[in-house]
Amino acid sequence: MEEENVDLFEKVVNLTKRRGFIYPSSEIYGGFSGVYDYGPIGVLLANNIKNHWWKNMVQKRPDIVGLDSGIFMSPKVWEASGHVSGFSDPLMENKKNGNRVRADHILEEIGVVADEKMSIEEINELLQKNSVALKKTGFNIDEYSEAKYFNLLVKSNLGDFTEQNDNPTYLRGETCQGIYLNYKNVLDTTSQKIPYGIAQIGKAFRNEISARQFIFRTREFEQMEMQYFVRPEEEMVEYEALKEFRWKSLLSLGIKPENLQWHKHENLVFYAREAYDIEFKYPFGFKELEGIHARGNYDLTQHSTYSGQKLEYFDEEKKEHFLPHIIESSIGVGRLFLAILCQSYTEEQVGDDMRIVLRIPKHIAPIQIAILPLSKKDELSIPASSLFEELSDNFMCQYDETQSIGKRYRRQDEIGTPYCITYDFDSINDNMVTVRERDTMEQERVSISELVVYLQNKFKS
């Protein structure tokens, strides 16, 4: 990373925890590495970024349905998907103080790539033939074991009641699952045929070898996640018009088009037709944020298989059964989460102070309206106070009475709140307050009685 850009990331990591957006887990334990707490900020954007992705792909869209399925699912469900025997990442443990990497990160940060193909034999030869280059960068691969693949599956003991724990099952490594699962019950139960899909919205674990790059890589995390059913000939057309669909709900959010990217997958599972990801400018480069792949019909076939159930879709009109083949978009609320705030980050001269702001788009900021009476004496904030409640019933907002107004605006600014209220003493008498704006800091009087309307066509705009 280039040195500006280091510094960004920095600064974008204190100012969520400064800010109310992400705690460490288990802080006053020293932390809990890999896990992470949204604060009262971060819970209200990681809502509305959740809201904003339900809305398009399920309220918008009748040929896609909901689910919420467990975290908990049958153990065979993990050994038909390949997640038992296949789920596994690279691990390298220093011999003196048993820190543990993963290879192909370490190769990566050499631009070398280590297939997921590979075996880790080759992986093994991969770091030998490169050890020069990687004790440039700091790294002696004499002082690590050598590469053995380390199943990422977190493994638990509900139901098992022995210490043994000889029949482990897992908290689920991915939330597609569940919706393979219920594809039937889906069809038996709605009015829906295909091509339909499925959307699902919920937690994840995966026991990461090297969590990084702050909540970019964690060991739980939440995934949005979409299958999409559809005939097998139909699969490349239907892929083609998710992508379409996916780059233009990114821009809808508020990503920037110059910060999105196309990576195609040259090394593909065996299984796949075609696999892309839409990646993002982080401060430490163009990453993936959202996957979207043309899966064929692998997943229903390995169910069909370890359950003995039938999952063929029978076409009435045309009369004949086929296996479903599946295209699916999947995106974790934590990059997208990281990608709004890196996105947003902004720091301009304003004076002789420098001014901190998060242009976070207006229709996803966690706090909508901040209501600042310009002083504590009751007779701003008992009036300010009940202009709080009449607005929160349109409105996320936020009541702040503590320091000078100029502090107060500056806490907004640092959170993204589109706009301020002031009720001053002039409001007392002309029922009007001083509305600031947060990109601009223009400031307006607006009267009391116009304002929620005024507000919702600022936020329509």
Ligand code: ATP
The other form holds:
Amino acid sequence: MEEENVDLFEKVVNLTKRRGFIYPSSEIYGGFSGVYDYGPIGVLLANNIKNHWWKNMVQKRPDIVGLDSGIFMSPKVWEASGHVSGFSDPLMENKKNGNRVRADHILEEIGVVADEKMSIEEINELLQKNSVALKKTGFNIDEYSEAKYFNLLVKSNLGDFTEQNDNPTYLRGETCQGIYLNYKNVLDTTSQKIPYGIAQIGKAFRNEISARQFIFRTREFEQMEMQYFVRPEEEMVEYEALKEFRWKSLLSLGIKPENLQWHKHENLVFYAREAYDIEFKYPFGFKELEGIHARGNYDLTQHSTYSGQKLEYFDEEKKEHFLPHIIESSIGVGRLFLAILCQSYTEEQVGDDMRIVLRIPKHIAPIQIAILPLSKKDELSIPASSLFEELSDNFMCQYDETQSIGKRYRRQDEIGTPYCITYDFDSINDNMVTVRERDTMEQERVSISELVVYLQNKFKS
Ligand code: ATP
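The form predicted in complex with the named molecule, contrasted with the form predicted on its own above:
Every component of the complex follows; first up is the chain already shown.
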């Protein structure tokens, strides 16, 4: 990572802790690797990101419905999906200190691709062949064990009351399996016809070998996934439409196009028709933000075989049975959250001071409006509190009467609040307040009676 970017990344991470976006899990116990907690401001931003996705994916799409399936499923699901046998990453362990790394990530640093189709022997050969180049980056393969595949599914003993736990159940490694299992239920209980989609937001768990880069790669994370069921011959047309739809949705969230790029998967797993990732330009480089894949009929074939149930679709008009093909879109809430933060962080010189502003797109700002009485005295705090009550019917507001007004503005800038409203001594007589805009710092006097409409218009534009 270039120095400037290391700097930016550190600043973003520090800000998230300082301002209540993200806390490391179990901090008073020294932390718990790969898990993070979303604080009071973070949970608001995450909810806004999820609501935007849901609105685009479900509310505005008559052909897509929502679902919330259980985190636990029959262990057979994970056998059928191939996760029990094949959901693994190549692990290497430092012989001295036990530090674990992913062999494919180490190779990626020097531009060598080790994809999921490779056997462990092939990966170890690649490591040997590139040992000199790796040493130049400071990675000495002699200090590490040979690579071996490590399964990422997280086991639990749910429903198993024996000591051995020979029949583990798993915490789901991805949310989409719950969608496949309910594909028939949804058809039978709604008026959906193919092509149609099911969308779900929920937690997923992976025993990531090296959870790193803050919330980019965690062991517990949230996914937003949509699986779209199509006629086999329409798979690629629908796939192109989904790619375009998702790209536009990210732009409408406020991601800048110059920070996005497509990455085509060259070595596809045998069942896949085509696979692209949308990558975001994080401070540590362009990395996967979202996967959009054409999966053929693999998933339904597997579940049909393992469950013994017919999962074919009957097209009443054409009087035809077929197994639908699936195209999917899958994105992590944490990765999108991090993308928004990295893109929004700015510093600017104001007089002798450095102002940090989080230019979060206004429509997803965690706090929309801050209400700041100029003093704590009753004559200001009482009417300002009433203003909070009134405005919070329409907006996510924060009331703050601590410290100087300058410090309060800075705090709101750092959490990305688009508008601050100051109630001062003149407000008592003229029933007007000062509205300060985050990005320009311009201030305007607005009549309290017109405030709701004024702010609604601001958010609309
Ligand atoms: P990577 O190659 O980065 O490990 P992946 O290809 O395994 O990701 P998918 O299985 O396609 O990821 O998951 C879909 C989406 O879920 C990813 O694009 C990403 O946004 C998110 N995601 C996957 N793994 C993690 C994780 N460990 N932490 C946070 N988000 C994740």
